[in-house]
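The data below hold one chain only, encoded as C-alpha cells and taken in the form predicted alone.
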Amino acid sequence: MILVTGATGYTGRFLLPHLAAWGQPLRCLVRPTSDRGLLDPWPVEICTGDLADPPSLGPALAGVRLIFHLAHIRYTPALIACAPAGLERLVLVSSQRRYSRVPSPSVAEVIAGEESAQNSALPWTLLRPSMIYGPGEDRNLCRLAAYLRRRRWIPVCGDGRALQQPLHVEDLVEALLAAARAPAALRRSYHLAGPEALSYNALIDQVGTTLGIRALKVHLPLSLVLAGLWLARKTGLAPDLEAEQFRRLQEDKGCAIDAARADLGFAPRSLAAGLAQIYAKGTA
C-alpha cells in the first residue's frame, strides 16, 4: 500500500497519475475540508484524517509500505510517531526555505520537521525543491505571467540580482518516484532545482520572452517597500503580503543538484524549455 499526504495540493495532482500507473494499492490522506473531487480521476482509497491529530492517522497508515509526504514538513513527527512496522521508504518533501536567513517561525518549522526525520530510525529520503512551476495554478510563475500579460511592467523589490533556480513540477515528480526506489537515496537529503540559476531580473525577462512581452522592471528599494507595507497596515488596508516575503527575495536561492543527478538520475529541463512547453500548449 502506498500512502500520499497532501495529494490534493499542486504537486500531488501531478504525482498521482504516475503512482496509479504502478498498479499498486494507493491511498490518500485528506482532511475533512479537502476537495476530494480532485482525486476522482484516480483509483485511490480516501482516508480522512488530520496530521495535526496523530490519533486520527491509524486507518490511513495501516499496512502502508511507502509514504510520499507532500504535506508540510512540519507534520513529519506525527508520521514518525504512527509509522507502521515494515515501512520501506518515507519520501519527504521539504523546502529550500530551510536555508533562509530571514527570521521566521516557518523556517524553524521546516528545520524541526527535517530533523525529526533525520533523527528517527525510519528509512527516509528527503527532497528540498526550489521554486516549483508548471501548468495551471503553481502560485509562482503563473502569477508572474498573468501580471505581465495585464501590465507589461512589474515592480521589483531591490536590485533583482538575487538568484532563483525554478523547478518544473514534472521534474520534481520524477525525482519523487526515483527517491522511493533508489537504494543510494536511503537516509539521504537532496537539493532539487532547475539546471541553471539566474537572477530574478533574468527570470522576469525569460517569462516575458516566452509570452512575447518585453517586460519593464521598476526597481524599488527594500526599505521603501517595507515602509509601504507598514503604512498599509496602519491605514487598515492589510495587504495579503508579509515583510519576510520581500526580504527573502533578496536572498540567493541557487543550489547544487549533483547528488540528485548521481543517485536519482535527476535531469531537470531548462527554464526556457519548461516555459515553452507550458505556454505553447495554452495551459497556463
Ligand SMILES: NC(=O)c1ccc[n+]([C@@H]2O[C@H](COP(=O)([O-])OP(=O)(O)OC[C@H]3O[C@@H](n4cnc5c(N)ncnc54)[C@H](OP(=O)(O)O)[C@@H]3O)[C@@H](O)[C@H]2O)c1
Given for the second form:
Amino acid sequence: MILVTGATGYTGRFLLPHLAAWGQPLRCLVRPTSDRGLLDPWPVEICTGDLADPPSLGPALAGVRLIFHLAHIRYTPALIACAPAGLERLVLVSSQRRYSRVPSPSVAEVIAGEESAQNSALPWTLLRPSMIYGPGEDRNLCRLAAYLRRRRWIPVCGDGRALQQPLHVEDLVEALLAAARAPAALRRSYHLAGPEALSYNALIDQVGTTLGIRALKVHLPLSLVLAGLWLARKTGLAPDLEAEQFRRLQEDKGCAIDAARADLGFAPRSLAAGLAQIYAKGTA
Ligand SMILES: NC(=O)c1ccc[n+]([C@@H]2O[C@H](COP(=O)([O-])OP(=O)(O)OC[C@H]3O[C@@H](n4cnc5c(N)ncnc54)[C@H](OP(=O)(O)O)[C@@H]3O)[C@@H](O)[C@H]2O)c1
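Right, the form predicted alone is done; let's see the coordinates for the form predicted together with this ligand.
Full assembly next; the chain just shown is listed first.
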C-alpha cells in the first residue's frame, strides 16, 4: 500500500497519475475539509484524518509500505509516531526555506520537521525543492505571468539581483518517484531545483519574453516597502502580508543539484523550456 499526504495540493495532483500507473494499491490522507473531488479521476482509497491530530492517522497508515509526504514537513513527527513496522520508504518533501537566514517560526519548523526524520530509525529520503512552477495555479510564476499580462510594469522589492532557481512540478514528480526506489537515496537529503539560477530581474524578463511582453521593472528600496507594509497593516489594507516575505525575496535561493542528478537521475528541464510549455502564446 502506498500512502500520499497532501494529494489534493498542487504537487499531489501531478504525482497521482504516475502512481496510479504503477498499479499498486494507493491511499490518500485527506482532511474532512479537503476537496476530495480532485481525487475522483484516480483509483485511490480515501482515508480521512488530519496530520495536526495524530490519533486520527492510524487507519491511513495501516499496512503502508511507502509514504509520499507532500503535506508540510512540520507534520513529520506525527507520521513518525504512527509509522507502521513494515515501512520501506518515507519520501519527505521539505523546502529550501530551511536555509533562509530571515528569522521566522516558519524556518524553525521546517528544520525541526527535517530533524525529526533524520534522527529517526525510519528509511527516509528528504527532498528540498525550490520554488515550484507548472501548469495551472502554481501560486508562483502563474501570478507573475498574470500580473505581467495586466500591466506593462512591475514593482520589484530591492535590486532584484537575488537568485531564483524555479523547479518544474513534473521534474519534482520524477524526483519523488525516483526517491521512492533508488537504493542510494536511503537516508539522504537532496536539493531540487531547475538547472539554472537566475536573478529575479532575469526571471521577470524570461516570463515576459515567453508571453511576448517587455515589462518595466520599478525597483523599490526594501526599507520603503517595509514602511509601506507597516502602514498597510496598521490600516488593515494588507493584513496577510508579512515583512519576512519581502526580506526573503532579497536572499539568494540558488542551490547545487548534483547529488540529485547522481542518485535520482534528476534531469530538470530548462526554465525556457518549462515556461514555453506553459505560457507559449495562446496556451495559458
Ligand atoms: N509550492 C512551492 O513553491 C514549494 C516550494 C518548496 C517546498 N514546497 C513544499 O512542497 C510540498 C508540496 O507543495 P504544494 O505547493 O504542492 O502543496 P499545497 O498545494 O500547499 O498542498 C498542501 C497539501 O497538504 C494538505 N494538508 C495541509 N495541512 C494538512 C493537515 N493538517 N493534514 C493533512 N493534510 C494537510 C492539503 O490538504 P487540503 O486540500 O485539505 O488543504 C494539501 O493537499 C509542501 O510540503 C510544501 O511545503 C512547496
